[in-house]
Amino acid sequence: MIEIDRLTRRFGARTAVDGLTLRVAPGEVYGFLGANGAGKTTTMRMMLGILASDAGTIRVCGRLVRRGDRDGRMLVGAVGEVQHFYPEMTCQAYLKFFADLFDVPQPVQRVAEVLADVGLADRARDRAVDLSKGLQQKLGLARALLHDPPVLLLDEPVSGLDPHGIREVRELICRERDKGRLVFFSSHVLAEVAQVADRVGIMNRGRLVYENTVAGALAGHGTLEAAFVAVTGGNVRQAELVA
């Protein structure tokens, strides 16, 4: 469902993504790991058609991803690490706005469904900007699910969430996988990756330096933290990557 071949992106003299090739199947949860600056977010922006690549190709559900391709974005629901909201809009109005943009059938009903799915049904009339960071992250997840895309791209989906919220996001990811949806997510929280991902890929300086099933990674290294250190040859800062 995701096919990336020799993907490369440069910013001046710096190569942010260097010849990346990977495949992710329907119904799979793929954990995309790496320290800050490893190339994870740049890769995901190219997958969304926000950034153009310098070389290589990306296909989502067989469709070649090109920069600015609106129809291609209908195949993907995305949540960035930082959420942006319109100050005057309630959660309900915010989702209704995006439902109209994506031509979602029965938008009022669908908005109510996704708010319930992410545990925000009782906050529907609250302004989005007044929510805590964790609740804003949940609202971003609701927006990503609105148009029922086959692929979810999540950049740090548990960022800012308390333990209860992390568990809810974990359960949501597992539910979406069980529906056959592909979930591709980046994370610094290795314990969360181990609990929900089927496979893990580790990026270092723009390259995919390690890929394995989570079970295989744990069997070979004991913990994902040990796998990360082994393949990157560096130290893991506890503030960034914790097992």
Second form
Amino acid sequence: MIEIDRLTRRFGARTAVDGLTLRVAPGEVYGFLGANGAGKTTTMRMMLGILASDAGTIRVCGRLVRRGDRDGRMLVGAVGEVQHFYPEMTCQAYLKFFADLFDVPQPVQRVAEVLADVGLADRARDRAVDLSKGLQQKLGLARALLHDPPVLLLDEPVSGLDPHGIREVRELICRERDKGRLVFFSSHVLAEVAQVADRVGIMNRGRLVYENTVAGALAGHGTLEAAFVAVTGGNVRQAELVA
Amino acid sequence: MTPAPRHVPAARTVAVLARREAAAALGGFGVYIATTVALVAAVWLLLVDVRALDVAGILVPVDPYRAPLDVALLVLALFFAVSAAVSTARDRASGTLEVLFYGPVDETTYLLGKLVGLIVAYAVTLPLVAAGLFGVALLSGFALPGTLPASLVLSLVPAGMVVGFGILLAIGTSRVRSAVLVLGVVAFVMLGAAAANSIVLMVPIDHPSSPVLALRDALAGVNAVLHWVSPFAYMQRIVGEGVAIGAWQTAGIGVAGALVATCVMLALAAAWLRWRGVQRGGE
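Form predicted alone done; form predicted in complex with its partner chain now:
Whole complex next, starting from this chain.
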């Protein structure tokens, strides 16, 4: 469960996140949408406890997220938009390093499992930096799954992927949802969000301006893109706007 | 899946980070080149001393390894200061710093992991230095001092301070090049002031109003401050002015000072990192 209550973050005079309130239930896939600079990544960084909020609270599985809370991060598996690796490490070594960091029991076996889960078993001995962007994205997902967290935070997980890669990530998200994991992800690929998410929230200039089930959004606007344009362009029925 | 988070002890996080840091440092050629340079510098200094003794007609040098050991350890310490700065700046520039913080890592465990890892790597080079000096002793006939093991072991403390210094300077930079440049300038000023002080002291004074006197006073003042601030000065104080001549009290004060200074630098680095954030380029 993710519970965000009146979350606010400012950078100087600019308010990046402005009084955000939302709830996401276990086993739910939540698409977090918004234009560049809308406050999605800032929100996700605060959810991870690597960025402090100026006001408001975040609870993950009932635990209040505080900046620097090491134990709290054990509840979350996170993948950023761009993957970053140590140049000397193979995929296997990279995951083993993080498995050790998360103190995963039987790390070698677990690394083999997650590599197989994301379809990288045959690339285990390749250097992570030599993989294509799509495969690097999968390796990032494997890292996020290592410690079996109840919540997955994915920032633009299909950004820059080819259609095969997008389909594989979609399947992986669905698989993790079916296991009862909460998946909270941001994306600009709205057609993809429509296929995977149960609910969507749209951020605009730091505020959550729209929240609905995907079915509801599609019923109201035809496509998520139409909903997005209507909401962020200010052309939306008042009843749909989030207070 | 359980909602209660598993606790990972901070010591384990530090150990995992330190193991990677040490492996990365020892896996490259740099550390072995630095060790070779340190030994070459030490042998060269020893040869200079021997030649001077020969010219002066003195047969018995008091402590032929004092200056060579100082220089060798200083070269190694400099290398590890650069390694610390490069590694810290690279973590931020490459984005791996933020990814680490997706896990059970905070500012303190991250910095301690880096510090411990590089101290371990430094410790691994010490037997190489000892072996090199042993070879020099065999070839030159100058016996190694009995304090050599103590000098090498206690040098771990100022080496840690030097590494902490490199980390602290690199926390404020976003690029590897900037980190190396900042460290280079600061190290040059610190080492340069000490060297200039030694040179000026050798300049003869012709009359009481000589400008050299004023320069001497200025450099002496700067060095008095650096004596307590510069991590490189601690290396010399603990090894050269302490253990090597049996001045254990001097060495002890130096060790205590270096430990306190390392803790202060790490605390400053942690506060600075917390303020800047962990993302590429900083907040």
